[in-house]
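The data below hold one chain only, encoded as structure tokens and taken in the form predicted on its own.
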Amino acid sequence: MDNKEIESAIEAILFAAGEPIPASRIALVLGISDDEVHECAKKLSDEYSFNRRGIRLARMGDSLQLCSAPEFSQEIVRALERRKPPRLSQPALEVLSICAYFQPVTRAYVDQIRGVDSSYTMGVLLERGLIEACGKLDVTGRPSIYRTTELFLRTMGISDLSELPKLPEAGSDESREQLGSLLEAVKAEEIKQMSIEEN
């Protein structure tokens, strides 16, 4: 295959797909290594963009998708007649946060930094898809602890948490100050991004 049909098999598959897909997968399914999945999906990517499309295609970590183009949310919104999802409260904005930079973490753990109990915030993330349990940590009790999921990724359009903005070190005066400065950055890109998540 070349270059321009590889291309159009990843677009047919992501395409029908409707949700991530591994690269690997993707590779293992048109013979080839995993870079050129990666280096042809980035070029129908700038083709995208490029050419003003109506569609994206993220990449989130090892995955790829296809995407309506976040600049037509309100059509799409109205045309579909979907209602927007509900905005996210303050709490959850910032247990969101607390466990996009200190995951995997326990729902005790993230009381602990907020002071509050955050059980329902937590439920509402996890009912959303944003977070989701990876497993139990090995202490008495087993409490399950939490990570951001790909839709998280999808939602922020990050590919890679290592794209998050990076936090002071722990205990410094500005760490409390900079996880206010987060949350601000992340609610105006829930509220640009959320409208779009389904799509």
Second form
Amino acid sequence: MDNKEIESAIEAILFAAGEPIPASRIALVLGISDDEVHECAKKLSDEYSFNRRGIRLARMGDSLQLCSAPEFSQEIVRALERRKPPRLSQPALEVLSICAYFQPVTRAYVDQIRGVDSSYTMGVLLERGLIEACGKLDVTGRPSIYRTTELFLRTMGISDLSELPKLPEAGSDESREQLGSLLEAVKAEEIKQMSIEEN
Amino acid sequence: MDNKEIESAIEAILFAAGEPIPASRIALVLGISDDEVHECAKKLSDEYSFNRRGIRLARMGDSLQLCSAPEFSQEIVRALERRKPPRLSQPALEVLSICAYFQPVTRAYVDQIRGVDSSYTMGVLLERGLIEACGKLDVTGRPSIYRTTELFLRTMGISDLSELPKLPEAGSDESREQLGSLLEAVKAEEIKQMSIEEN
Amino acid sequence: MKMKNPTFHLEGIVKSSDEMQDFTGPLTLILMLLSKNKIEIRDLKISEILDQYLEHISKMQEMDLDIASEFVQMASHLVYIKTRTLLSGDEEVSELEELMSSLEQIRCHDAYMSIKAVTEELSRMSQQGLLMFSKEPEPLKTFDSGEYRYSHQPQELINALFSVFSKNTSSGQETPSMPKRIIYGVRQKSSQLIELLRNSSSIPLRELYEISRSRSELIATFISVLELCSHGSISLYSNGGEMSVTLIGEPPEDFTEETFSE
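Same protein, different state: after the form predicted on its own, show the form predicted together with another copy of the chain.
Below: every chain and molecule of the assembly, starting with the one above.
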């Protein structure tokens, strides 16, 4: 085997392996010294970098590994990601709205308002980066408190929480009225939604 | 992105993917046409072969996949302690050919042509990923129907079923003779039928 | 998945009037159809056959009337065979059935011979391909793993919020009312500040504000600092252009609880 062939053999072995392989193992199989393996691997690696190829050869201690070039990581993710995460469900929107309007909130607080356990949905929102933990409440049990994130503002297309639509003031007659009409609006919307889904 | 960069991006995506990726998906991510993807992939593939590299680019239909070069299979098997890929037995080749040329086929159809039970061999081919179930036939019993896979194309070194060797027209003298007598029988049947109808 | 009804590719079988001469009768055509299309006569839909034949006939008529008449004959014969097959009972093995199965046998034999003739070539073709290894997928970089990437209208939040409250009312609770905010008490904040200052001699004012996690907490901090200053518990001083807080006395014994909202 000449050096060119050794390079190709190393490339083939590392490709099929996918994971780091000790140079000594390759040396054994090809009947050459560890140093020769590292030399050829170095040449291969330089060639990848110099030609701005889509793959890179990394050396970690005695081991060698092929990996995709980091320059193309965005293209890779976009080509290979299965599907976008789903849009927010109605429960998720509810929890998010409670977090947004009453932040900072504890999970127990959200549960209390919604009347159902919201831990799963809170988890989803945390994972999606729409809410974040921002400390512990200074009461018994020291529960975590949550607030909305920068990403939340971007998602809603606003630059500040103050741009959220105003809630009616609690307690006043005026607010009862407002609340009443909003409730009507929500119900009408729900009925509309249902009929759309049924079609 | 110039062509060189597109080639590298394709290389990176295919390397990271491991499995076959539709060219259309790559085209979407890179913002180019499917044809351009195939063109660049072809150049990349030719380069691998010409320079006797350790990797190869296979095209199967619209899909592209990186594989190790067959020349280095021994080194890979020894370095990674993999099982040597077994050759295809004569029964496997027969069943595979029937699936390839007459697809989609039912198991009963394969049995019928070969005149022997082929369920074991079909199982082996399914397990090796050379054939796959692709639905149910809309007749009594709803038997599964099978077709060849992308791996089949890659294994045969072709990118499309149309590249398979032409199936020779087999029509033995014996069968032609039989045909002649059958024809007579039908004619006789016809005359009988006609006279019945006339009555 | 449903398989489509088989389509007869007559164009591939009959190309010219010359070729038609090769057909000695309808049965030859049936045999050809069976071998080219891998169909079972029992599975055919009569209407499918008729549609396809009539379409073909109308095409052929434009070209050659002789051929057309041949086809009419063949089509009618196929339909006839099909009808016979349908009408005959399951237990009754008609002459036609026998005929069909002999045809099947011939067809299978021919197909098997053809297949056997190519397996060697396929075996040769697969030699290289079987030696190629694929690789495992790389783990995807997680930089945008779960991050949400849709946009919403702020109004959707209000709607969601009210749907929460409407659920509560419908489940028999009291009239809808806005829940109270979690409110930071100044007293609570003041004792927290004293605690902090006990542990370190002086803290920049900026840091006290930075540890506040919400606007209400920020306001609580602001008022607490003012209150504690006025009670002489803490003192503000300038430290290299930055205001810092230091503890100078004990907090007031009776600190009235004051709450506020934003």
